[in-house]
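Here's a solo chain for you in structure tokens, the form predicted on its own.
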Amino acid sequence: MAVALRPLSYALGAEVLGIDLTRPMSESSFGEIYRAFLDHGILLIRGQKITREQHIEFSRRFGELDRHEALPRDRHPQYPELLMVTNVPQADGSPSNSRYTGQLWHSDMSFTLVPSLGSLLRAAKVPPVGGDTMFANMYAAYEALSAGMQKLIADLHGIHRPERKNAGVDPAWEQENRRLNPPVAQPVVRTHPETGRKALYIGEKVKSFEGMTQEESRPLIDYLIRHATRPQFLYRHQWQPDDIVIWDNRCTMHVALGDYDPAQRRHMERTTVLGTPCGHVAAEAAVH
């Protein structure tokens, strides 16, 4: 059976229609979904009332799953493959450390040596208004740069840090996060290992380029982020309960918008598919 798709925006994304993830899926049907994933960068599957086990099982078809050793306090205690992105308070009543997760433009796990191939985020609870996620097409952003700019950034490495828009986050979490995740230098231009296309690989967790000071780096970083997030490269997703959104971290970046009443619950659960090794631990002199 051919998989039916509906475009989500001009820039990127497609909704997969007529799919029920509670039922077995043939290899040929999954092959069509994976092809659409590579072609569109983002896939949306609505109305999926699945269990955590089914979420994990479907995600494994995309590849080996990250057990989130880099973020041990944010993963589910019984399901390490599931990262909790939630503003639901912790058991002791203290605020969730992941309530600000994603509120910077980024690509998942870019601050590690095996950045993510893809992410599958399931909406368990969403606020009635707001809490959207925006995505940027980094192929299109790269291809729209002038030849001169493409040449200028061809060999640059951005230093990615495990930062979070995190006012008020537990200091112990901060200390552990820094210990587990030293800054990693990633190429600013990555070639997608499956499509062969070049994409920008930048975001707001990048504060400097390797071999340059923050002051020297800042104008170009700011320009590249502004450029990549121009409206013509974007898709804005308005979440509904039981949505699953799947995105390719190698050619997109995204940001979670904090535009909702924090008294309203927003609880999401994410699996993360491991990608190919990329980047290197940044030289100490380049970090400061």
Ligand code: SIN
The other form holds:
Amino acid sequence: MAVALRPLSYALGAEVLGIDLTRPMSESSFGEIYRAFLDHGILLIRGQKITREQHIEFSRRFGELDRHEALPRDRHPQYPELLMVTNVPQADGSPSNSRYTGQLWHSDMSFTLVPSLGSLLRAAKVPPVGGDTMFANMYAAYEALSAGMQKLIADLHGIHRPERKNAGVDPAWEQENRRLNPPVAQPVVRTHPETGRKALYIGEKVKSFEGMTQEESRPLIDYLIRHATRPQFLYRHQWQPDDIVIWDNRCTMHVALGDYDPAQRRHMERTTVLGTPCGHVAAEAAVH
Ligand code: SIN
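What would you give as the form predicted together with the named molecule, now that the form predicted on its own is on the page?
Following is the full complex, with the preceding chain placed first.
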């Protein structure tokens, strides 16, 4: 079967048409999907009424799945391969731990030593308006930098912390998160292990470069994020229920915009495919 694709934006992304994930898929069809994933950075598959088991099973075709040990409060109690991104209150009525998940520009699990290869996010409930997610093509962002800037950042490492927007809202969660996830230094320029192309690897979880102070690092971090999020590098996804969006964390970054009425429900479930080891625990002296 030849997989039919429709581009999603100038910068990145393709919709995969005519796929039903409740039905068996041959190795060759999956091979085409994987090729499209590498070529386009993001894939959208609409209208998939799949179970949690089917979500996990399809995700496993991309590689071994993260059991989200780094984010134990946010995973599904029965399905550790599923990370909840939800504003549905907890059983005792208290607010969900994950209501602000993803609301900073980031690449999944960059704050760990095995940053993710890719993620598959399924929309179970979406608000009537908003709740969009924006994606940036980090190959294109890297390639558009001048030779001088590419040289300047070639050997820099950004220190990634497991931070979320609205810091201070949930101190117990934040304390546990910091204990489980010491700051990790990742290269600012990463070579994609499968395509061999260079991509920027930065985001709003980076507050400093290794060996530099926050004050010294801030202007360049701000510049690189502003550069990477110029409109020509972006795709903005407007969710429909039963959408699945699959992204390559090695050459894209994304942000959940939080542009919706918090009284409306938004419930997403994500599998996270493990990548190859990258980065090192940041030297304490450099973390300030
Ligand atoms: C995520 O960062 O994995 C979640 C993105 C979203 O909820 O839109």
